[in-house]
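Starting off, we have a lone chain in the form predicted alone, written out as structure tokens.
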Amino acid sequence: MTSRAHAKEGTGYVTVATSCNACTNKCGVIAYVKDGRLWKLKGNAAHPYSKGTVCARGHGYAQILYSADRLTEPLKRNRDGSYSAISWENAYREIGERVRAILAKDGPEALAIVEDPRPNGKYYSKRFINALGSNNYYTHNATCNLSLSSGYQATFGGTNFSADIASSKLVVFIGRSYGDGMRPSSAATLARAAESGVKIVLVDPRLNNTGIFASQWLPVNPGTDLALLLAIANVLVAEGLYDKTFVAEQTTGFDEWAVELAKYPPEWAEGITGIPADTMTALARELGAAGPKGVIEQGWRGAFGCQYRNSFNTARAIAAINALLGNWNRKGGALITHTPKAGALDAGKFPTPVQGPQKAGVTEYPLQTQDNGTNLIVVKQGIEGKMKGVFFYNSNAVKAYANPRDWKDALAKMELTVCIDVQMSETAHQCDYVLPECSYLERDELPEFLGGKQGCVAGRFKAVEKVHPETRASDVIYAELAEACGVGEYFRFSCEELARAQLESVSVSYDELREKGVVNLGEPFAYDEPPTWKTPSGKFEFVSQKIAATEGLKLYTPLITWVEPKVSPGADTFRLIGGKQSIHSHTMTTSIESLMNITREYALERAWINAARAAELGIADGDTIEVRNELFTATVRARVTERLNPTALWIPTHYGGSSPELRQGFGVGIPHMEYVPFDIEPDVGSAMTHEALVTIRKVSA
């Protein structure tokens, strides 16, 4: 047992303050360990995301520590597609040789790295690819929140905000569900708000599991949220229900946008959205009456993170309505909070790699937030023969980031593919080398700086010793890979040395963080201080100056206008949409036996179909149906329900696993991304994961 644990006298266990790894939130947890084995997890009450609670995903994913499906040694792919064990030393040597060959022949722009970032990954992954001379660092966000963050950046200069739900009078959710996989603290806040009388409105084709808190459900036609938002803005402006002082003092472009808004009355939007004009008008008036305590919640992936051809403008419209309400940084409104970060470090100990060529995809998709970029450019350039090598860390891109066929085609043409993971994912199956990382409970990681009403820094510390001796922590893997590739000088420090330096830069003790798991930083958020608008004009922009200054755009304009989805269902087709369930985190948790047992017991893999449409097709609840389009065909059981818009078929996106080594999820349900054409939202770079149509027929009862 690690010496960092804290023994509880007379209990037989020790505790370690650490953080979960079941999703991107990384909530704070306390690990209880008996005789060197994990006994249980408890939420860290001091952590702003967990506040003493661990969700089902967090409890379940802790079992990865002892999973029989874990990777236990490095693997190399054979010519026949099978894998054989290889020593770490030989794997590093061969990878290093291939990297140097690519650099010599094609340059650093032919190398990339893709990850779903965790505390160490955010630092080490980017540092590793930068050390090789490449700027091609990508996260999962092209299939998560790229459209959302890019749209917000074009209006107020930031990539996200938070709705002050606890103090609101009226909160409108656009396709987001706290009841289907959010932070425990967010769900608890929403529950308290609903109990105190806050009106909660859900705009979603599916009555999701946040519905228990909702006062009203608007089953909007998928892909038309933008039309509904434009109609709401139309009423706010036409009836003078907006905050005129805020608009005059804090914004630019209002008069021009007001002229554009006249095109979008609720009567226009009714035929597009499927929502009655009177309903949209009433909601707009309620928002206007609520004033700064009315808010459109910020969203995430849901309806506009990356889903449709118009997602970028949907995000802009949400930000714009909040501006009309004058609620920015007001109690009950839209808050732009500060996220602390580490200060400058010793350049001699932690040297910065030399800046390389421009990141691939920036020119093609100039409106994207460029820190994370669009990983889909890796697919595009791989198929074109421009991208020669790619590393994956904690990323199942092949299964979840775009159509698997296209990822496979791209990777097959490359000269080097490497996957660092804890399990044999679908992405690992397409790589030349698979390097096994130890689980999050077996490693220390770097501090995680978190924003919110109170900034803080959180820690992840090792709870147990390694179960499988041949697994290694990501920081060690990257340092050793760097040595093999000839750039080891950028990694001549340990994870703990770096963590201590980062914490010292913000005057936090490493030992204090290890003891508590969370330490607050800076002053709490102050209401009513106008945001610093990080836009070209220095104000909130109803008409984007960034877009106006960008040449060669294919779709978007400086004005927030109506943009149609790419495809629309007809009489015999359905739009295929998907989403999360509260017990799973995308494809990562379908290897966990206890969570998959819940899936099987309640048949959670079923596809949802509207009851009236099901009756037309002769489909009863539990029948097996065939879901087909030009790309893919599969069968799944149906869940017939009134809780779904009739134009849609909804499936949970976790399932349809094709990796036989992940036995719990293998063959359960159907894979969403197999149905989605490889296409990219113009100007932005998102995957447009809901721009797919399918037909449905009954196969058997």
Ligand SMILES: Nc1nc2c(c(=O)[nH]1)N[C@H]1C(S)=C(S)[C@@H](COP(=O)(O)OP(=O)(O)OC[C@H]3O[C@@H](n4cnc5c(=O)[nH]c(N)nc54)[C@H](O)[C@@H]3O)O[C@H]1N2
Second form
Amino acid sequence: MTSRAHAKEGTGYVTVATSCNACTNKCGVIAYVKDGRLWKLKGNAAHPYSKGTVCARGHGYAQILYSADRLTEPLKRNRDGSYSAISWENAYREIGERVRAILAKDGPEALAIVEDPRPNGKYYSKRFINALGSNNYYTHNATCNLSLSSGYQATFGGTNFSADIASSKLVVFIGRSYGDGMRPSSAATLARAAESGVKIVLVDPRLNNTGIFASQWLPVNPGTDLALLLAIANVLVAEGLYDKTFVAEQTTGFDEWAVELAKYPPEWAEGITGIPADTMTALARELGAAGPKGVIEQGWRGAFGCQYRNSFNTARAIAAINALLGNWNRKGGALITHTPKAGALDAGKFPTPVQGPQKAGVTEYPLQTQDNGTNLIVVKQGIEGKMKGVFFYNSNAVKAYANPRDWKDALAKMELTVCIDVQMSETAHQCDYVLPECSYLERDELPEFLGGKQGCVAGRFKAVEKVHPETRASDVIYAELAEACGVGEYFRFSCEELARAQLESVSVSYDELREKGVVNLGEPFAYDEPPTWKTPSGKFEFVSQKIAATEGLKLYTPLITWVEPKVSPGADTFRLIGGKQSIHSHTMTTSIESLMNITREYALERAWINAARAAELGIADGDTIEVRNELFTATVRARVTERLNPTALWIPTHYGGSSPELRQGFGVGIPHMEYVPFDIEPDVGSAMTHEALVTIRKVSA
Ligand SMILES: Nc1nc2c(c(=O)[nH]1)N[C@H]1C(S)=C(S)[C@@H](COP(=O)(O)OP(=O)(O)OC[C@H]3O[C@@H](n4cnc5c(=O)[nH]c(N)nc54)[C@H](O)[C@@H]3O)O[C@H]1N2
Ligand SMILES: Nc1nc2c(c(=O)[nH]1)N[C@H]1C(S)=C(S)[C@@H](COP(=O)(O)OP(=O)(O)OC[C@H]3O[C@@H](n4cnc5c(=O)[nH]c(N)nc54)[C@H](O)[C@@H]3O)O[C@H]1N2
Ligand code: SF4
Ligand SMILES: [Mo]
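Please give the corresponding structure for the form predicted in complex with this ligand, as opposed to the form predicted alone shown earlier.
Next comes the full complex, this chain leading.
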């Protein structure tokens, strides 16, 4: 065994290079440990996402280690909904019996696993469900970026790209906020770019906290970005402001799309988007003049990751404008970088489970990027009585992925529900068995391979010994569960053995990774080499050949056309939209005292309402308002602001906790997903989380 940490002589502390688990970024951090206790975290300068900085959530969430609200032992739900402790052995035995019963009666297609992937989960969760004979592996993506990745795949074949902001002249953000939805390195790059004169345009119904770097804010009507983008494309084509060589050599379908685009001049889009036609025309001309250093940023969740009935086409339109501008792989443009992977491993030691039946939901939602699937099919098939058993790992699906009441209905009908978590989440509350994992600072995980201008592999290594002896790491839990379910042969190796084998396959030493936390792989990205288009035509597709070849689609067509959002606010209603705040992650950090103290001090849980609309309703800043629709009613304080489009009510999406064991967040603010009707974006599978209308009234001053 190599030493686990590096003692700094005379300092009284040791350091461990590991990674944060407070959000998807999993930034590289250095943990400082004194007398066996975590003392502080610093960013790992070598990690591409932290570049030496830890955000507030990263610092705050580390306190989960010593939190009094941690899960400390396995739990089993009683008939009355309360929980009692159960030994690991009994929990495994009972879960194993129920799994075998479901397999015998309904087959492997009645079992699923849902997770927000972490370095271990990506491998172990998929392997576990595959070992049981099921392909029903789902991530959180249907409520994050499934529409975006699916739309990109239908145009250039990849699932994401990155705007080369540092070298650009003009960057247009469509509902993405580096100042709220944090990744430390992105915020730093943007700040430097703005200082060096790159023009930043924000398209967002809300003047978000990236506003300090922006020179223009377009307060678009939510759900109508597609109309704005089609209008920009219309001007670029009508005025010949596009890269004719790129279009001729690298793309297909341009002539057909140009005919369609003629329907969408800025005058058409003005009434839909609420943005003056002249403003859209001017922006299109500026982009045309700046291309390939005028770029539309890739987005993440806010505007078209999963929010609207037209989100898939919004993503396609962004990719298509970047193609008109000739941006792909050009300096200051839109880069498709390579992500390294582990090589082949010894099949005797790490046997591959036999391929099971097709993943549920793939036939109904054929345009989705299929690796992650749409977890909403688990809700749908659960309610229909087809899905019988589900495991959740590192996922608060019941509060975060679909309407909580629909999840509850689905889970109540199932024969087995298991949640692996570190705290008693809303999802844990709906499960038969709750299995406590040790925290990320108390476990080793598999290496994580990351793409970007420089590909790399990052590590997660144990910084401190377990605080609660009965908690276990996910690799151990999965191996033991597999044994209990009769498929232990797929897990006869330790996490470290697998990590070593994966690293060896890319010629990286385990000890070097442990020492540094991050090791670069391969050559840096080279500009100006055209991407390999992984599309049916082998070119960039303005008209999708995959869509043309797919039968039975309900909404989308091969051409990128205007698609109406599902609902539209009237004179008395508001569209309920939401977003991140820099100090919280999704739903999980409202259990952290230091972060909730900031929420309380600044009343961050308030709902934003446009000042003119508030005046009409007699609502003053700080008043308590009731937010109501056919699904849910709750009260919250109002933040009256000029910084919001009048058709929207904006709420931070972290709040409204309903798990009493998570005492800090319980009952603070309102829960976004309770207002969102259970529905699925046709053909694609996203949750359409901003297709909800609410009414508002003042309750008290
Ligand atoms: N603080 C924090 N940072 C995070 C995370 C976190 O939980 N907390 N999670 C990480 C993850 S997983 C993700 S997916 C990213 C998300 O990163 P973002 O996508 O940037 O996050 P959001 O805050 O959801 O949305 C950004 C903006 O979209 C706007 N918006 C809403 N509707 C529309 C619309 O119809 N059109 C337009 N143009 N804009 C709209 C919102 O007002 C908001 O300001 O953040 C990452 N970083
Ligand atoms: N209401 C609401 N819904 C959302 C979002 C939101 O902001 N608000 N954000 C959306 C987006 S962008 C995304 S990416 C997804 C994110 O989806 P999730 O990752 O499911 O996000 P959370 O709701 O924060 O739930 C994370 C769960 O993992 C648990 N957890 C944390 N650390 C560990 C660990 O080390 N081990 C284990 N086993 N469990 C752990 C937490 O306690 C929590 O229950 O949610 C989407 N849905
Ligand atoms: S962005 Fe912040 S919370 Fe997310 S992984 Fe990085 S440091 Fe942790
Ligand atoms: Mo996300």
